[in-house]
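Only one chain is shown below, in structure tokens, and it's the form predicted on its own.
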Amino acid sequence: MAELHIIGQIIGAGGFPQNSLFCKWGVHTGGAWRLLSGLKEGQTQVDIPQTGDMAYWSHPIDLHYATKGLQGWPKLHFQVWHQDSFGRCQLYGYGYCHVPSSPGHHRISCVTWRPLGSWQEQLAQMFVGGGPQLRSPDLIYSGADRYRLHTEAMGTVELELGIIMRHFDKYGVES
């Protein structure tokens, strides 16, 4: 089987309306693809910069996988969050990015958006705070239904990626 290495980190996201935000994010795969090592889901610490507007985890990814196929290519999908100072949280974006299908090392800009709502849903989101949601995570990475939706662009998360890649020559993929 081929065998596809992630090592690197969730640096940090900036370009949020606030600071003090964390990140929920996890690895979407095809069928063909079994994780052989490492956690395919998890979440970073709050981090709540003191300059600048860029919040750093510096979260590390250690992923190791094995395949037969190169249908479902891993993606990597992101909620950003921020948490008042009350400890409330409300969501910020969502986002993902393909997994680079090269060897080396990567740096990666993943851009986010997130669900516009009614003029009253935002202008409660203005006083109480909240906001809409997506009901499935699904519509993060799948392209079926999520452009039907009311978004609106906002910041990024930065990564670094190194990627391995081993016996893919025997599948036919040139690396």
Given for the second form:
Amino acid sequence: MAELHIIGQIIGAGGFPQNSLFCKWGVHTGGAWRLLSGLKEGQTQVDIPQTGDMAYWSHPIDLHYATKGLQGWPKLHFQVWHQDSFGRCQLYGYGYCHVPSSPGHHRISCVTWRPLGSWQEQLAQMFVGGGPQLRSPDLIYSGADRYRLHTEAMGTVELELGIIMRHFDKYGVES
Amino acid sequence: AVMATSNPSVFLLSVNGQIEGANFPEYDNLYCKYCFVYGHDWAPTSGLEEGITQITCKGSESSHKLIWNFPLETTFKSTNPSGWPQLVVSVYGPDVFGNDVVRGYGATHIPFTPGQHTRTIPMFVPEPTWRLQKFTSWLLGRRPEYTDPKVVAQGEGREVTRVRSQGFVTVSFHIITKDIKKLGYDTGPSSLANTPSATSGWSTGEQPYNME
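May I ask for the structure of the form predicted in complex with the partner chain now, the form predicted on its own having been displayed?
After this comes the whole thing, all chains and molecules, with the earlier chain placed first.
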């Protein structure tokens, strides 16, 4: 069995309309992968930055996977939410990125998008917030049925991921 | 005589570095406490696990620079990369009444490739949830604080916390590892470039001093 360690942080996010943000995240893998230790999903704290546009979470990630195959390489997926001063939450973006497949430190900017409703819904969203959400979060990291969606671009999630691989070379895998 | 090839069961991570300083636009006269947090497969073999810096204030030249130049020299051993050590820093300073209050908590993983690395750690404070609490805490000089700063190194339980990020601490590391490759782990190429790990989004126009 080959082993993969993912050690790093969800640093924060920027480029969204408002900056009081938090993020729900998760890691999705194929059937050949087994999580040996670490939490594969979570929710960050809400950061309201004092200055500037970027919200910082510094959310640690420390995952240890064992795998029998390359299929279903881990993918990190995110939902960025905005929380206002009254505690109400509004979706600001969905995004995903593959976990890097080469060992070492990686700095990743993950782009996000948000479903766009009809023009009436957009108008209402401007005044009272809210907006359409995905019924099932699988669509964040899968391509099936994406063609049904109309979305708008939102900000980026910044990550720093360190990858340690073990025994992949014994199986002839080059990375 | 021929040196016997060893079959190591542990690998070592040697950390030499310094807490260079900080960038906090709104605060001055700060000191920093640090400690290491690691998983149960890890143990420190030499050096200090925690410490406190001196109190520093902004120089006359650049109004945002706070310098500590505080040494970090610690070595860890482990059998497993899980629980890789993190450096947890917490910065404290005086408030209007002279009480010591926390100005930021932050954490970063120790880099694992040999070589030189710089990390710019965003620092945040827990926010009181109610406006009345904000006012009384300002009046009495008591901010919400974590009972144990080490919680900053964990991901669980963060869903209910509101924080405010308000500064950065810059740390530089020189990393040496021993026997990580012999145990079968590939940690990637040694570091070549020295790139800061977080961009500080201050729009004041003044460059945070440690960007290259």
